[in-house]
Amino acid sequence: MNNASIGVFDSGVGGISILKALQNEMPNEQFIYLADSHNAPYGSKDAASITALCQNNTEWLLSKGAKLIVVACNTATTNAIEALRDQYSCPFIGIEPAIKPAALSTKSGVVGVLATEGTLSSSLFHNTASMHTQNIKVIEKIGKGLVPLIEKGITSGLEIENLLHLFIDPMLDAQIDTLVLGCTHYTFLIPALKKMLPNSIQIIDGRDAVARQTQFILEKNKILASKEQQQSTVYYTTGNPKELQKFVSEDGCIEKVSITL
């Protein structure tokens, strides 16, 4: 068990930025990604919806010997994690939108947040949200249309910063001096966050401890994988495996599947 794979999934291309923490954490665990690409965005589905995809999703990484499911997609996780512990025996790590960091570092007590209308509108953040931001002001905003077009490879050019303008600029103008990312999608956008946010502004994503609460979870369960096991990973889309490819080294291994509801 010891030496099994961790199961990763996510809507599409966006825990590819959760896997490569994982990797740089874990240098002796196999990893087993899913890009459920065929039914992104999980963000505009009810939570009944992507609570479903979900148990597909870990039921499909079950299959290949998964030890461990990192659910690396904020929507899921806020929606679905709770219904897949209770379902399933192996260990979850979610990944929430980072309020609480965010709460602790800001300065000027007013935090952005750009996140998915799944993410936002789920009982989780709000309880999350409610429970460490008291005397704070929160900007909350839906990055509508960057999703799709992340999915595609297109993290930057005039389409993504005329989008990120839209959200970003009420936020500037609130004086945010802290930005809360609350989807995996949207790590790939941070040069581009970076050419219009001002160095003062701190960019907050979540990924570093999601890798750090893996390998604690692996090493309290005793199942993290012995030294002499080489790190390896495998790719799965249900999508278009050229899309992931974009966001893969030329050495990944991706491979098409289907899992159908």
The other form holds:
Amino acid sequence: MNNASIGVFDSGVGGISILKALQNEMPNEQFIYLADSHNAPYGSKDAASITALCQNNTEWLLSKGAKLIVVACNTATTNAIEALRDQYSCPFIGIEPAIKPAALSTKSGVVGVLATEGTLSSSLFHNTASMHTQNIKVIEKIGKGLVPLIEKGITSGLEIENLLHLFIDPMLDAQIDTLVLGCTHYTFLIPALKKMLPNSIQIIDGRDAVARQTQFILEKNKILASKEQQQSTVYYTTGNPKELQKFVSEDGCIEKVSITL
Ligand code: DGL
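Given the form predicted on its own above, what does the protein look like in the form predicted in complex with D-glutamic acid?
What follows is the whole complex; the chain from before opens it.
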């Protein structure tokens, strides 16, 4: 038993989509959410800069007593999780574009992946993709410009739809039947995407798999919280608390923190 908190970080608000899945799965855990919105987007940064930011976030969460860290960001996971696992002894759970389940379920044999430049150019993504996509066609698109809008709370409307059409239309032309959302921010675009995609297209984002894996690793390491503990979550951001508040359903206080490199 271990009643310490689970640390969860993302470059900004996107990881809230993962946090919600974790909260649904684990009613007895305490969570600390860190949005590094001051440094968003991570997706256009190089691997060394992303790794340095992730080390910073990790050290900050460990200083708050985190027993396990969920890297709730595909860009951070694909660029930095190996370095984090080498450097720190706590367990890390990451998220990568859900290319394996997409490859297993596609009927048309064509899958779309919408992700950041940092994720699509990472060797971890290339390795995973080449392992699972020998017999299928993958259409990769960088969702350039989406994250800054989502960080401002814009998840619908003409600006978002026009951008999405740029990425999604070529995928539709190529006959995808499965769309992988390879960035945790994009989960908030599912309603906008559903407006432009035929019902037959499946959208996969991997957040429930992260929650299940976190539960499994807590059990395996015997660090689950006791059944008497009530779930609670505290929120921190390096950016504007008002922007994070738009994505947080409860009224809890969001503290602004400065994490220096
Ligand atoms: N939410 C992040 C992801 O899953 C990245 C967004 C960004 O900072 O570019 O990739």
